[in-house]
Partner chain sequence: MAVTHPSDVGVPGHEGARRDPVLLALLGTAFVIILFHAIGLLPLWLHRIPEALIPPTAEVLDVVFAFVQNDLGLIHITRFIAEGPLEFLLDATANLLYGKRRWPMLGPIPWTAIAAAAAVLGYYLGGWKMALLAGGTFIWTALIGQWDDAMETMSVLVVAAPIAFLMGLLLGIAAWKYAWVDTAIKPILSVLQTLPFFTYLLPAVIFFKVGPTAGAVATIIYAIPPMILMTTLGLKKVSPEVVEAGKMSGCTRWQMLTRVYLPAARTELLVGVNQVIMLCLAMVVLTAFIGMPGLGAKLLAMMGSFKLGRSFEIGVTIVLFAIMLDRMSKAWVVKQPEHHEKGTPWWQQHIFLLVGLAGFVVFYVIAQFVDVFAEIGRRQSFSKGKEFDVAIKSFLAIDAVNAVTEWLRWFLNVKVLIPFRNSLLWIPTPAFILLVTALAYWLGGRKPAIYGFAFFTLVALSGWWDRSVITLYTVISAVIISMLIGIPLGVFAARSERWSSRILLACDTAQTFPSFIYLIPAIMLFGVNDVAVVFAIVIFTTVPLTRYTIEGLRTVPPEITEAADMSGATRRQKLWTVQLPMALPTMAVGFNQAIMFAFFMVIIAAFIGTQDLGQELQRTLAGTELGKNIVLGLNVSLMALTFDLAVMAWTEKQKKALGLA
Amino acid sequence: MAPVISAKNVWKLFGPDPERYLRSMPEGYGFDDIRADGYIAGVRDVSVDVTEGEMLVIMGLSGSGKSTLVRCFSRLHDITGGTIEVGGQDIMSLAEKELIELRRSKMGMVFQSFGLLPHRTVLENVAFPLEMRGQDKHTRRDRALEVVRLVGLEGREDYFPRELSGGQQQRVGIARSLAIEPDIWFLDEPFSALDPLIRREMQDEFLRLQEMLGKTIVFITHDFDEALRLADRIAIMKDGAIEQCDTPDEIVMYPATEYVRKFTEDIDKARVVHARGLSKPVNGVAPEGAPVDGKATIQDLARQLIDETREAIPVADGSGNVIGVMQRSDALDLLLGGA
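The structure of the preceding chain alone is requested, in the form predicted alone.
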């Protein structure tokens, strides 16, 4: 299956003449070398694909390049080098009118600041992008009502932003981005301004929406716990480059660099790693007995693992088909802190 977003060797440099500088830059130059020459490397030689229905979480500390990269995906920033394709189209080759149409028809964006129009009601805020599209009043009202119900704000259609809590305002922002029925959804630290309890509730709501809608999502966060909870894959960035891009299970169990290892060292691995992450392909006939759910974490399976008598435990997908075999000793080592 062709990726929905495909970035190849993407660079974004800030400085007086970035294209010329990139052409003449010595091979192997690092972030500090580039900075010493008077340039900032917002994105350094990044290659990553995002597949249909996937949630890719891009994370890193402040200044790591995660927001710059996502703005390159939507061409809010023009890239200095490399290529970015969205739906098979090279977005750098699009004329301005074509680019605006791509954003309006296929991309939804939610940012940390809610960006709501204070003089408009919830319903009017949600319908606003449809109004900009030129849709008639009745069509946009019906669509706005639909997504307001979807995000759990039914009954608050006539409220103004000042009458809503922070979490409710964020739901309005999410509803507004969903109103255009985007194929791709970009979210830049949408929950970071919320207090911890509301943030957790919004993560739950977000996972519920994704289960229903199956959007292709690029989600930015600096919170590793949030990334682990939401992601199909995580891309960890440092100094404009991707240090590792992998599933949460793989990143926690097999960090590729010392920088990634520091992110994972305090994580309770049993809470993150799933049975499928510990499973190996079936060699011959699958072990007898009931399989465990591949989506269950080792922590979820703790009681069963302690009581289990089998050393080799079959692991199944959501349809009950055996997809691999997990060794009980490996799972117990992860659960109890073994070697």
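And the form predicted together with its partner chain, for comparison with the form predicted alone?
Since only the chain itself is given, any partners or molecules it might have are not part of what comes next.
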């Protein structure tokens, strides 16, 4: 299946004449070398694919280039080098009109500080993208009401953004980004500006929505826990480059670089790693007994693992087919932190 977004060797440099600089830049130049020449490397040689229905979380500290990268995907930034294809189309080759059309029909984005239009009511904010593409008043009102209900803001349609709490404002931001029924959903640190309790609630809400809608998602965060909680795959960025891009299980168990390992150090791995992540191919051996659910974390299975008598435990996918075996000792090591 062709990826929805495919980035190949993407560069984004900021400075006086980035294109020319990139062409003449020596191979293997790092972030600091580039900075010494008076340029800032927002994105350095990033190649990543996002497949349909997948949630890719881009994780990094501030200044790591994660927000820049997502803005390259939607061409809010023009990239300096490499190619980005969205739905098989090179977005750098699009004319302004085509780009607008792409955004009007396929993309939605949620912003860290919400980016709501202060002079419009909740309903008018949500209907804004529909209004831009010229939908008539009646249909856009119906559709906006529908999404407002979806994010649980019923009864607040006529409020202005300043009359809402932060969590409610972000619900408006989410509703607006969903109004046009986008295929691709960009979320730039959507919950970072919220209190921890609200953040948790919004994450649950978000997972509920995603369950329902099944969008292709690029989600930005600086919070590693949030990344682990939400992601199908995580891309960890540093100084504009991707350090490692893998499933949460793999990242926690096999950090590729020292930088990534530091993030995983304090993580309770048993809560992150799933049975599926520990399972190895069956290799002809017939596993005995009832399989465990591959989507359960080791933490979920703790009691069963301790009571378990089998050394090799079969792991099944959602529909009950055995996909591999998990060694009990591996799981216990992870659980007890002895690995």
